[in-house]
Structures are given as structure tokens and as C-alpha cells.
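The form predicted alone is given below as one chain in C-alpha cells.
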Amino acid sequence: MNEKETKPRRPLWFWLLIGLGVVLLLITLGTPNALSSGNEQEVTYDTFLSALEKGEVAEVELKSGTLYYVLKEEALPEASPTPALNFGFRPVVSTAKKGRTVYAVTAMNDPDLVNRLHEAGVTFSENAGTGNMVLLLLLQYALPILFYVLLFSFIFRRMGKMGAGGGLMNFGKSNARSVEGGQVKTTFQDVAGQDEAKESLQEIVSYLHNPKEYTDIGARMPRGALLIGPPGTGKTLMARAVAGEAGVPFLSISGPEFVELFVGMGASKVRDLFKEAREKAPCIVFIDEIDAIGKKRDGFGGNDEREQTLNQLLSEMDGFEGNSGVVVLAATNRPESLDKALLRPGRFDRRVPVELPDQGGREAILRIHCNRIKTEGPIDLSAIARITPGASGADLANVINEAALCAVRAGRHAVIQKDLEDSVDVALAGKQRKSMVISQHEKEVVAYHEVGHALVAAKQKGASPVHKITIIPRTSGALGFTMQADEDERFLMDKQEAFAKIVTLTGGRAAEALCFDSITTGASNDIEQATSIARAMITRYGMSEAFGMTAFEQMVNPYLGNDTTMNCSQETAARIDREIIELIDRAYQQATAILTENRSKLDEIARVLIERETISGQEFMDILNAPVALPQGEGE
């Protein structure tokens, strides 16, 4: 390889800067005047006229409103004329010599100046600075045009290069991330807690492996499968696992990426995506967050970009042949917002729920992520799964990662069981606020509040057992919390259990009022949860004697926030509010009665909690079941 081939190519912006610098240099130099080679000295106009009347002026030049002249005794008539640089324009002859003094004076409105110069026999001329004017015009008009031409040439050249790699400015291209067959390493073994979803998708894998087995018998595989479920449950991971199991190319794109600034670009991207899919068939096309382009169309029609993109997607999916070998997977956590035409048979005609894992699924997910870190000593993942109800796969992955971080902060080289339990506390309530200092009185109030929850829960049938009580402040704003954990997975909740939850939630406020004859703001979250459960019992679960099996509330967004909407009159809503108040008040009175009956145990457990700051569920039950220590001399 020669030197010319190894020399790096100069970028376009480098030459743009060089050209701009040259032009600015030419503008700065300008067209020199014939008398500018000597030392310049400014004088007044009367001084010039006086020298002219005395016959002392030898040569005069007018340029840009300024008169330049030299005196006769400083001129060299015998010197050969020297043409001044004028960039191709008419040269001005100068008889100057180096080192002479050139006088400069501002030209006045003197009509007789030419006659005076002629009568005095002075050599005079005018330099209009044509070169400067041309360069100025070049700077004002030609140079900006040239600059923008080169700039847009550079931009579109880069756009062409980005098009090959799916750049953002690749207009009309799908920008889908493409992974060739066999390069997707994720398989069903990397997905846990979703056995039903894997079973539903196994048929798609089998079809991609051997489509002839299905076509021979006349069966037609679903052209699209919609993965629905809460955030973090592993919908994208499941799609990659299908591609990994099938060993086919995997095209991935997000719904918002179809939306472009220019009209028609979304539909163009859809066409390009499916064109590429047909060329790579058999393959899998995965569209994440499809609700961004698949929302329901209104009844008025329209030509907006999102609707045109949806129409193109419907057309492309309907145009597939049964044996095309292209399977479309999509994911969303808002299935209720999708257009019905998108969900009809022949498009996304199979819905695969990817729900929150149960206790066994959580343990399996924890085991997968735990295999990627170093552990030491006995690790009980079933205990961690038991105290993390409602956690998604992403939450459990975060628990394992936080446990590894806890081990590093403690100076250990492996994760132990305590790290896992502490990481659950971090996931639920945040990290400990060790710098936060609370007064002794507030510490006592928090201790009695949390023990009130635990004691009321322990004295009720159907309440979940206490797992831990702590009064260490957390970054979430909680000054303490009581953790309950069921021994077994629960899928149904009867009326007694629901009411027991409300009683337990009111136990903290009841303990404050009983022991301090005052109440604090610490029960705000308890009140919100108790009100939510009571409202659901009356409006959705049919657990009210006044209303019976009548639903007045329905879920609007079951996977995102559990939003609800009321379907009743104002009079009925007022009656529901009264029922909620009465239900919560009855629970509060029951909690107060339980704490009053067990006041001595409440004080004893609170003192232990203030001293230790954290006690386990087993320690709590040991103190609660121990006989009450009588004062000395009593009972003899």
C-alpha cells in the first residue's frame, strides 16, 4: 500500500473552513493604494491646502473618501514606475520609495480641488477599490450560496451513509434493528415464570422450523401474535426468545419510530419493513409499543400521519400469504386502546398474556438472575419470592442486582442471604436515610404506629403474617414500615380477608391515638390504601349489603395504574361515600379494641423496636406469645 492510499482524506468541513479563511484574508488585504507603502500620517484639510498652495505637493491619490499625498522633496521622479497590486484591475503607478511619509486627510466637498491640483502640476489619481467591492459582493452573495450548497451536499451524503445503518435521518426507511438467524442467543430457558406464554408461542417456533408439517394438513398459523401484560413482565424478552428458538432473522422496531416529521413517512416505513421481512423470510417481525400507531380510529376519519401508518400496517398484514414464513409479534400494555381491525382474525388473531409471575415463577426468575452473580452460604430464594408479591421480572432482576451492590458496599466478594433481604427493602421503600436524625418522641410515635399494624394483623383471622418491622427512615419518605408475607400464594380474597386488611391499615392510627392521645400525618398512606380497598369492596366486588351484586366502577387501564371510572348517579355516589366511611370507621373501632385489649404487649414490643430499630416476624411473634411479665410482688 503506497503513501497516497494511507493518507487520511480531509473532511468536507475542513475545506469549507480553508476557503472561508482565504476569502476573509483577501477581504482584509483589499486593494492597496499606490501611496500605502510608506509611513502614514494624518493631517487636517487646511494643512493639505497650505502645502498645495506652496507647491510642495508632488502626488495625490483619492481612495474611499481619503486623500493620500506626498511632498516633492520626498518623491523620486527618476525611479521606474512600480505597478501596485490591484487583483487584475487597472494598475496605479506609484513613484514612491520605501520609508517616505504619506499624508492622509479626509476629503472635503471641494469642487475646485481638481483645478487646484492641475494648476499646481500635481500628479493625481483616484483608486475606486473595485477589487474590494467585488470581494464584498462575493462575500455577500456568492459565498453564502456556495456554503449552503456544500453544507447540504455534506448533510445528504451523511444521510445516505446513515441509511445503510438505519440512521434517524433515513427518511422512508424502517430503521428496524436486524439480527440474522442464529445470532439471537436468547431462548426459552432464559425466560421463567411464563410457562403458559411459552406454550402458546411454541407453535410459532415449530411452524418456523417446519412449515410444511402445517401446510400439508391444511392448517394456517396465526399471522400475528400480540403480547399483552404489565410493564416489566418480559414481553420483549419473550419475542427475542421465540427468534432464538426458531433460529430465524429477527427484525425489531418500536411503534413511536414510525412517527415522522414529514407526512407519509410512517406508511413508507411500514412498507419498507415488510419488504425487508419478505426478503429475509422465514423471519420474525417484532413491533414494540404498538399502541403508539395502533390506537382506535375515531368515527370521523382523517388523514393524519398516525392513522395513515395504521392503515398501511393493516394492509401489509392482510397481504401476507399463508406460507410466507413471516410472523409478526407485537407488544403493548394497553390492549384496550388498539383498533378492532388490528385484532381481527387474520392479523393479530392470537393474544398471549404475559402476566405478573406467581410465587413459583418469581422463584424461577430469581434463580436465573442469581446464577449470574457470586453467592455464598445458604441462599433461600423461596423466602425472597414469598415477600415480593406483585413483583415483575424486571423488579426481581433489580432485586438481584441491588443485592450484589449491597455486597460490594459491605466489602464482601459474594452475595449472602441478608443482602437479598436488604435489597427487597430497598426495592419496596428505598435506601436507608442514615443521615436523617429524628427526635426521640417521633421515634416512639413511629414505633407504636408500626407495632400497631403488626399487633392488629397478628390478632385477626385471615390477615397475612408479619415478616419484618422496622423504624429506619427510607429515601421514599417512609419513617418505617411493617412487611407482611403470606405463606402460600393467594389468588382470591374473601370479604373477611378484605376487611382484615382495612383493620390492619387502621391499626397504626389507632395506636397513635391510644398511646399518645394525638394523631399524626404518618397514616396518610394507610388511609389511601384503606379507602381504596373499601371502595373496591362496595363498587366492584359486590361486598356491600346495601348495594349487593351491583358494579358501579370499572377498570379503565388494568395494566397501567389500575385507573377506574364511576358509572352511577350523583345520589348513588353519595350513598357509596357514606358506605365507605362507615366501613372504615367500623374497622378503626375494631383495631382500637384489639390494641386496648393487648396494651401491655403493645408497650413491650414498641420498647424492643425502639431499642433494636428492626425486628423480624419471628422475634415479634416470640414476644407476643411470651407470658406477660408481672410487676415484682404482684400475684403472690
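Heads up, when I say rigid core I mean the largest set of C-alphas that superpose within 1.5 Å between the two forms. What you see is a predicted model, and the numbers here were worked out from it, not measured in a lab. Residue numbers count along the first chain shown, from 1. First, how it differs from the form predicted together with ligand ADP.
- H118: CA moves 2 Å or more between the two forms after rigid-core fitting.
- Relative to the superposed core, A606 undergoes a C-alpha shift smaller than 2 Å between the two forms.
- Once the rigid core is used as the reference frame, the Cα position of E56 differs between the two forms by 2 Å or more.
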The other form holds:
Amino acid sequence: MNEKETKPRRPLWFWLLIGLGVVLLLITLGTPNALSSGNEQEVTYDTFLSALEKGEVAEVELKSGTLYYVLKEEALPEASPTPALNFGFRPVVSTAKKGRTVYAVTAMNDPDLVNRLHEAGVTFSENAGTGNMVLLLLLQYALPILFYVLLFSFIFRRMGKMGAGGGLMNFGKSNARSVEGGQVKTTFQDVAGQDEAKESLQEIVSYLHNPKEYTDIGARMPRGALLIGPPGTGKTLMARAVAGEAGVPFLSISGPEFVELFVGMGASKVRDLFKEAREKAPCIVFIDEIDAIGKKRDGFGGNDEREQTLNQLLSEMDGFEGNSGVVVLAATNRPESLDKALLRPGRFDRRVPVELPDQGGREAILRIHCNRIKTEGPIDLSAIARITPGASGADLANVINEAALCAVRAGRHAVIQKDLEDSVDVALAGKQRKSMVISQHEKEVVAYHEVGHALVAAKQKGASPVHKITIIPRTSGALGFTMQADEDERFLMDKQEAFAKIVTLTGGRAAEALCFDSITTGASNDIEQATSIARAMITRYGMSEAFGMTAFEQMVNPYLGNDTTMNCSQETAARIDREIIELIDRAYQQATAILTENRSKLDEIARVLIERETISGQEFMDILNAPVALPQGEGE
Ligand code: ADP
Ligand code: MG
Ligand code: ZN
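I have the form predicted alone already, so could you send the form predicted together with ligand ADP?
Full assembly next; the chain just shown is listed first.
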């Protein structure tokens, strides 16, 4: 993508400011007006006059409206300490030796003074101090001004987020990154899967290609389409692809960029954005993360700035007369938080869901990204797609990239299948921590724990087959993991399968308890997952006898994690908790039963795992299905 983005980042400004600040500080500390003696003292004019009359004044110097004078030796108290820093300002009074107090007094309009000084035999002079004076004035007056000018322009720049103009004052400008027509190189071919989304957007593309066909028949094009879906599913990519397909200019801005320090700026940015868009029509305006400005307005005062911005957006979207050729695309992963007014027909009337890819989609996405790297030998992307359920497009792109890095690290020139598989592990559990030293006992515990999961899974109907077991510690903190993978993607989970999942999750702890008679903290993640499945079964899936089909929890934002809110009486909540405890306990008993029954296999597989550190699902099944090797084993 060759989009020119003019973003002049200039840390120079910042350093300049800091530098100036420091200089100013030093100057203030250095008190340039003070004489080098460091013990200057301000006195009133009459003090000066009386000293003069008494004949105590030794020397006088007039300098920029101030009279500096020193007293004769005999009229002086004793010396005082070292001079302060004096950044090159030479002592103004030449006789101002160490310890002598220099008195300063504001000069008055006293034309007779010169005569009197002369009479008193005082040496006197006027110090024009040209060189120093100019510098002094500059430092005293010009520098602070310069400082503030720089400071403000720095702040303005920050607020303007260094927009395209790059000028000092660009608030209220939209800052949209604009790409001319035909410059966007992304097309629908770069977006794998997501066929339904592409289909809905295809119409917008063909409208932008040939608006006349639509206007002739009297059709009104949707003014906006809202792409909704979890993060990383390719919403931004898709919007770009629409522009690439249509070959029209593409103005893109992200929602948070509207949010400004000053009230009213967001609204003016919106106005500016749409003004630019109308000039460039037909074109596409893309507002990413629109939830930042499109949140529901509420009656409680709320955030004025955001509401103004939203109101402006609403009115701008109403504002294109008929078919002005401006199509607004927006993306969000929090559709439920958007204001209803945004979603009504005539604004974002088309919702385009961009969901997580299914197995086929994942394979297609992997293929697109895999084509960009060098590979060698047989590459089975469908195997990778199978072990990455729930991965988004961005995750998969990352897997491919990680594989390429992995190949480079291994000193190879092309990616092989193993790199891909390793990189899935990295995405799942972090990098291997080779340096971590684990005691033999802990290694055994981890091995039994993981084999516990695997064995329990293998011995249950409805549990996914084991794909891999490993006990190599990972940077995520996991000391090992068991990966399960379904042959085909599942979209429904029946009650038995849900329960089987919980049983499998409890298998790790059950194995520890069975074989070591002690339990460890290693099961905390399993416990968390088991609890959340059990809770969902009861409160959302209607899978408990006690409650039946009543929902007690609602998903809050389905695309961002699985936050839920409880919606039931305290009494019911307590009953739900008891149900959960009971369900998980039942699962744990079952897991223990399975492991007790297959104790010899558990020992055998754990031994192999400790030796090899990683075993594949196939190796696991081979050992499991082999006739019992040990005579003392209990058999199956
Ligand atoms: P979103 O905006 O939905 O959070 P992005 O569009 O920014 O996600 O996607 C991030 C990256 O993930 C893209 O740049 C692309 O490399 C990859 N990606 C996501 N979805 C797909 C897809 N369907 N096909 C190809 N690549 C994808
Ligand atoms: Mg995005
Ligand atoms: Zn576990």
C-alpha cells in the first residue's frame, strides 16, 4: 500500500523547548544583574545620598538606569564568601573586589549628581555594556517570549495530532488521512473468507463505479455501512478494500481523533471532514472505531463534547442531498453501545457483520498471508486452521509472520510446516523458556497434570481429540499444555460435550491428586475455565435441571471478551453458585474415576512425556491403544 502519510514527527520541538527552559532557569538563578561579588544590596536613594555626603562612596557606576556604588575600604565591614556563578557577565564595578558589598540604587532624575560626585572625588562612569546589554535584554525579554511561543505551538501541535497540514494551528481540521482515487492497492482479493460481508459491500462498490445506473431507476444508495465484529477480523482491511475496488478517494480517520481538548473542536473536525469529502465525491469516508464518538447519548448531562461531535456527524450524514456520492463506512467492535440515531435508515442503515473466520476462512486467510512468504516442502495449512479455532485474521497473519521469524532464527531460508506449528504454540502460550530450570519433581507433576487432561479427554465421548501434549515451559507462565483439535469445526455444543469439557479441565488436578497425593497451583487456569463453562451452562445455556430455560446473565459486549452481567435475585445467585460447585465436583469425580481406571497408561504416557517433552496426538493415541506393556498394570 503506497499511501503517503504526512506525519512530521518532530521531537526537535520538544528538545528545543526543554533546552530553552533550562537556559531560562539558569539565567534566573544566575541573576545577570548582580555583580560578581554576589553580595549586592539594594538601598534607597537617600541612603546613597547620605553616604555620598559623608564621603564614604568610593566609586559609582551607572548602568541601565541603576546606580551601583561601593564604599571606601574604611567604611566597610569584613569580607564575605565566594562569588556566585556569573555566566560571563563581567563585574560592572571594576573595583568590586571580593567581599565588597555593591549597593544598587535606582537612578533618579538628578542632573546635579555628576557635579556632586565630582566634588566628592568619587570615580564615576557610565557602563553602556553594549555587548552584554544586548545579550541581557535578549535573554530577559526575548527568550521568555520565544519560550511561550514555542510552548504554545508545541501544545497546539499535540492537540492537532500533527495533521496533514503541519501548520502551527490546525485545530478543527479533520486530519483525515486521504488517499487519492486509484491509489489504494488493497482489493477484495486481499480479504479472505468473509464472503457475505464482501457481497454486501460489493453493491456499494458498483454504485461508486456507476452511480447513474442507480439514480436512473430512482434508487437511493445506502449512505453508510457499519462494519461490526470482534477486533482483528479485518474490518479496517475490508473498508480499504472497498476503496481499492471502487477506485475512488479514501478519507480515513479514527474515532478517537475527533475527541479534542477543547469543546467544539470535534464537531468542527466532522464538518471539515465532510466538506473535504463533498469536494472529492464520489469518495469513501471511513471512520474507524466509531464507538469513540458514537456512544449512546444519555440524559444525565453526559459528555458535551462527544455529544456535539455526534450531533454534527448525524447532521452531516443527513446533509448529503440525494446521491452526492459520499459513502460513509464505519467500523466498531461495540455495536451495542452506539446511539440509536446513528443506526436509523439514512445513516448507517447497513450493518455488515465481520465475524471470526470459520475453519475454511482461517485456511484461506493463512493462504493469503502464506503467499507473501517463502515456503519449502509440504505445507498443510488446513492442519494449522484446525488447531486455531477462535483465531482472528490478525492472529493468523501474526502466526505466519512468527513462523517466518522462526525460520530465520533457525537459519533457514524458507518456512517449513514445523515453523508454522511452533508459531501456533507461541501464539497460544508464548515462546519457549529454554533457560527455565525445573526440578525433576516439578517436571513429573506437570507431566502427570497434562497427561491427566489428555487421558480424560481421550476416554470420554464428546471430547475433542488430543493434538499435542508438551511440558516445555512458556513465557506466558504455562509450564506445559495439552492442545485439543476437532477434525471439523463445531458450531453447537451439546450438554454432554460441555460437561466433557469440564471433566477434561479437571483431569489435570485429578491426576496430581491421584499420583502425588498433593495438589498444586498449576490448575488455576483450568479451574477458572471450568467455572466459567459451568456458570454459562446454568445461567445462559439453560442446561441445568434446577433452573431450566431461564437466563440469569447477559453478555455485555459480545465482541470484546465475554463480560456478563448477573440479572437475578441474591437468593438465586446463591443457588446458582451451589449448582456450579456441584457440577464441577461431579466432573472432578468422573475425571478421577477415569484416571484411576487407566492408572498404568497414565504412568506410561507420563514417563514418555518426561523423556521427550513434547508428544503428538498420534504418539499419544498409539501408546494408549497399545496392549498394556507393564505386567503390574491394571489394564483397561
Ligand atoms: P479490525 O479492523 O477488524 O480490528 P484489521 O482490518 O485491522 O482488523 O486486521 C488486521 C490484520 O489482520 C490485517 O491487516 C490483515 O493482515 C489481517 N486480516 C484480518 N482479517 C483478514 C482477512 N479476512 N483476510 C486477510 N487478512 C486478514
Ligand atoms: Mg480496525
Ligand atoms: Zn491444566
